[in-house]
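Just the one chain here, the form predicted on its own, laid out as structure tokens.
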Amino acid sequence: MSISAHDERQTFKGRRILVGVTGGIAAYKSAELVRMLQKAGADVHVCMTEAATKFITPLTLETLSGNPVRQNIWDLRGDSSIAHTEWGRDMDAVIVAPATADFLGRLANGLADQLLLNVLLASRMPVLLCPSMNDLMWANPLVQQNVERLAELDRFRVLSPGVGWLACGVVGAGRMPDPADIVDAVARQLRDNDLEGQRVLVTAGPTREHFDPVRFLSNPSTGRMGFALAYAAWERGAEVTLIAGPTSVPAPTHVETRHIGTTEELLRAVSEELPRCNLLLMAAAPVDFRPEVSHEHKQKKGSGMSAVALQPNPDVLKAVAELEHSAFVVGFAAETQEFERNAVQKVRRKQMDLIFVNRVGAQAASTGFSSTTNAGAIIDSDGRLIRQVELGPKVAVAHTLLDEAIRRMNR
């Protein structure tokens, strides 16, 4: 699972999505993206193939979904219904993975020979398609051929399989997307895109100063909330650049990710990045401070070591307030006292449009630097409070932090 930690958050309560597995040997794959769904609040059915249930039994989605699981074009449902239009009326969505080759053709071509294929062509609902073959079958120029007719329909997307290993004992292109992915992909599909066309650059992470190559300046960030916005902003639709400091916290992999090391290059990347972004969301943790002297080789116990000298780094936000820009800028306070009071000073003084404050410390257990959860408060630009944000894992938190900047952008 990525961390957008789509089941703490239940992204899909509420909403019933079909889950269409063909004939490939990554049906495998599905039963861990039924689960997936499901735990993340979904209403999931599962709808087979004849040459899937070679694969992986109806009762191993059945279960895992908790609906029944159904496969026969002939097939009514209980209430004397007929199974491939109703679907097509009660689904949010639909998910085909794995779609073998042969899948794929017969929808280009609007047959309708098997179940599946008549829910989809009986309906509007969106639908991900999820190929998985052959690396040669994927590069054939008819299959391309009928992917490019499907993807030029509104309704329907196709994630480009993975490359890795194939079930043919070669390396190529053909893998089914990760479970993990594929959710992303349907969240991202089933929201409104208010951020499409927009391009969103997201500050995350630490930096460090090193005052030797085993010996730094920095401090706990882990960037899991700068992470949590880029997702976020993603799943919104929009065009994501994230400016990463080190740290051990996977960044999200949808999105374009350029790594720094300390301040000064924080700032450089901030500057270069920021004349073609519409939103700023500056949640880096740069060090203030930074070694007058930095040395080439490990210093050794005894050699002075005892005290250094620093020197102030560069105000990050401070200089973004100097450039000739139009993104709308959002900052971030991490405080252990005087919490609104501080943010306010912050945000006046720095020229932000909006700022939100958190705390950390030996107190701030859910929403320290560590936490995949949050708490806090936005402050408007003349130091109102806008809104307390209540305690939840952080990619919500960055959802509500993106609805009250995207309503201020849209004045």
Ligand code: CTP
Given for the second form:
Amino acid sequence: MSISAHDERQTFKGRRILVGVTGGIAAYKSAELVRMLQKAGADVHVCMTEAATKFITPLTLETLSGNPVRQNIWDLRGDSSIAHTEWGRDMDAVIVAPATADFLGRLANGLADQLLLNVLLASRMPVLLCPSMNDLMWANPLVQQNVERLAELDRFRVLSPGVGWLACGVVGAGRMPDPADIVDAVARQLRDNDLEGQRVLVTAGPTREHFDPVRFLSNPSTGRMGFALAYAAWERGAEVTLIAGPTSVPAPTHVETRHIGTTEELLRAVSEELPRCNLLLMAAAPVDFRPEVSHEHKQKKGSGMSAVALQPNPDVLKAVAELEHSAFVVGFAAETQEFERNAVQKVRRKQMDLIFVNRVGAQAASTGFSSTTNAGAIIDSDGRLIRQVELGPKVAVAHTLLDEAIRRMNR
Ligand code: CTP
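Mind giving me the form predicted in complex with the ligand, seeing as the form predicted on its own was just shown?
All chains and molecules follow, beginning with the one already shown.
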């Protein structure tokens, strides 16, 4: 699952997106794609080829997009005599999903015998092509040559088809990517990629310290804030590595994820990844203590165990401060009281460049551990309050925090 499936973002507000649908069985997924874009705030317009209308009706896409579906060059005659080249020019982006072998071949050769081809040839907007077809067709060198030819041009991005169960009854490469992944890819295309060429390391979620195989010390962190940060950094063009503790919330699909269990494992993973990173976003909630003894077998009720002796865990950020690295370090503080005072102490003690502090606990349902929203304050390394961040979806909060981090990294 991608972030778009469970979180709101601002990227599509006020954007005009053209969805081109060509004639393949995956056209049924275009309905979900149009709905998702519309829900994300985009003004969605649809152009179908005649073959696409054999798989899904224009009425379905018209209802979901809230705009008339265009199909035919000759239908546009009433709008203006040159509507076939003008319509669609003011779109912010185009997605062709599914893009059939036939359509890719025509586009790669500059043909214009359909409205969608006319619109693409007579414009400059970025185009995301989502090929979908039979696996042998996709592997065919003729199709691959056409795809390579298109991908060489800056304007066209090709989202390679996934491997899976195909409508022709075989498992292979040819599946149209999930609509949520297509939406994310367009979001990345539309965003100012101010983290392009940067490597970002994000930690997320809790750690677990077992005292027997079925019992452990932990905290209610879900990883949502860290996942939102990883997604937001990816959307801004970064190469992202995510180190995630155990949680039932799915991590974003586009970033490389390393799974860890304990705080010591988290420290090892961060120490390995950090030297090649430019930015560390330390959103994990590591457990500060671990049991002195971790029993090999489950402890029985009658075993007489009445207390668990604890020993301190390493502090990952403090250890990072001793490492040789040049990354900009952003830490987090989740507090139940003395909010800014605690954050100022932490930013200094752990030598962070920036800290984001938010409220947790019974009085803070909208900013707490399992919430999909957050709000708080950003404080710099001198303990100065940079800005208050209003309540919003975690992805929006993540972007605000990245704005501040990037501004300081570029100084
Ligand atoms: N952190 C860390 N290693 C730990 C504990 C926390 O690197 N063992 C990091 C967190 O990822 C976060 C920051 O330090 O970015 C502050 O975490 P927090 O739990 O609020 O701070 P603690 O130092 O554990 O202080 P306390 O629990 O006393 O509030």
